[in-house]
Amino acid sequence: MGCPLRPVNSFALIKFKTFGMRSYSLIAPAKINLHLEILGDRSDGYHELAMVMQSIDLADHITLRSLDIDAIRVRCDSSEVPDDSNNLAYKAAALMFQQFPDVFAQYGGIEINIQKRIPVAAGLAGGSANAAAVLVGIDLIWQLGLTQAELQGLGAQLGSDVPFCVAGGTALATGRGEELSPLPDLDNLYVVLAKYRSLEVSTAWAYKTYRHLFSSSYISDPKGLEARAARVHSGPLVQAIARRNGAKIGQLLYNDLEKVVLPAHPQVAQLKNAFSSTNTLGTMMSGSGPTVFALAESRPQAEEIQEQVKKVIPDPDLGFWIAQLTTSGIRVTQ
């Protein structure tokens, strides 16, 4: 779909031809939560929060083109992803269009290819890697050199996973999930992902649900905030990435959401028990669901999982993904 932003003059498109077409493909990876924890509110309407994020392999394929009138389009091989504004990617390209409105007029519109891997609303940030990756190539078609910092700065205007797939790798991130600071690699796991494919939770549905419930338990004072996550940084869990121990990391995976998810989503809590119930390292819904991931050793020990799983639950709905950790975020592969 073309989606015109003005007119087109003549002094554009001289100016773009002067510059030529440019394209350029990148892999936006998803993200699972390694520990998610909400400590309060805060005064903006989100939650305070402390997670241990993560990038794994299961990636979207993003290619980015300079277009000879001003537009965004978008195009995508998912008939779910909507191809208008709606889509996070496309807000990302119209946010670097106002932010830089002289270059626009130098570079003309873009058009973003999207080739759908991750698996749509399902608590892997797969638009907020889309987005990453249209902030990341617009960069470079457009030379603007921005820092990685800059880059994650216009990110968290769009929403809070997108600084984190900027960078990706492992990161402890605080505030509304925005500030990051980058934890020690961890790529020598793997990672079975099981999601039913008509199942859908909502991210606002899952957070203010557990506001009703838990709001008593916030922590409110900003020393309080503060602390708490300190301890996250200084706990074991980040003891157990730093020395790269899958098992204790397996054991000490967290989600506050699961506390409203999983009463909710009985189909939910079955697939986290049927994980439970195999050789893995460990089990958990990633982020706000109704993705449950279970951590493995080796590619063989995650398929080992995944087939046991699908004996216990033989449901043609459920689908299934093994990807490995990684320590990038968006990478340039043209």
Ligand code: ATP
Given for the second form:
Amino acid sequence: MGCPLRPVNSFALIKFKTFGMRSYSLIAPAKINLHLEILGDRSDGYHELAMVMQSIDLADHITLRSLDIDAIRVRCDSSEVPDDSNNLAYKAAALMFQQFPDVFAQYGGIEINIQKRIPVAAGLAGGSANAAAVLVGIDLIWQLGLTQAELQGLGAQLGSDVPFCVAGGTALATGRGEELSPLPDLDNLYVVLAKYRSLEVSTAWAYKTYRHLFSSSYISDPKGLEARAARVHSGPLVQAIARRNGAKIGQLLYNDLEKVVLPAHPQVAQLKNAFSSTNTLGTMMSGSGPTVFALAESRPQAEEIQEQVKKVIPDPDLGFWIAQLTTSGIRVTQ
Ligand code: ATP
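Given the form predicted on its own above, produce the structure of the same protein in the form predicted in complex with this ligand.
Below is the whole assembly, all chains and molecules, this chain first.
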């Protein structure tokens, strides 16, 4: 769907012809949370979080192409994703147009093509990864030379997970998720992901319900919040990551949002139990769910876990994906 932004001006078209057509293809990896802890409330309505985020090589493929009209056009091969201004990729392009109006006037609009591989509304940051790819891709097409920190600053205006998706890898995320400290690379492990295709969980609902049930235990003083985030940074999970100790990482997986999503969706709790009964290193819901993942030392082990769970829950609605942990965020392929 093409959404006109403003009338085409002839100067823009002449300049555009000077630069010629440019296009880039990018890989936008999903993330899982190895740790998700809700620490308290913020004055902006978000939560204070302490998370360990991890990129996986299950990724969407994004192609960006300059258009000779002043429009943003989104095409996606999945009907679950909006193809208008509600798409986070569209919003990323609109933000770039707003931030760099003169460059936009030189280069014209953008067509964004999304090949969806990351399950939607699954707690895997698919939309955020797409937005991050659009920021990186437009920076390249327009030859802006923005730094990673500048791209992440723009990403934070679009969503809390976007800054992480730009850089990817393994990171501690605090604040509302946009303050990042890189952690040692972790790519020696595999995950089996499973999600009921017909089940979606709204991130906003999960956090709102958590606040309703657990806000009495929130940390309210800034020093206390800082101390708790620092304890996660120096804690056993981060030590296990530094030692690439898969068994220990598996034992230390943690997600506060399980406390609201599992009771509300018993089939997700049942899925987690099924994973627990296999020889996995550990199993956890990712983000606000409903995807559940299980860690494995190798691809064959991941395949074996998948087969075991398929036998316990032979439901055709249950989708499975196997992925390797990866050190990279948005990557350009051409
Ligand atoms: P997070 O883990 O960041 O909360 P998520 O994996 O739970 O994200 P998304 O896949 O990003 O959720 O989708 C959340 C909602 O955003 C869906 O309802 C979807 O329709 C909408 N959406 C908008 N743009 C996109 C996009 N480019 N890709 C996927 N979903 C999108």
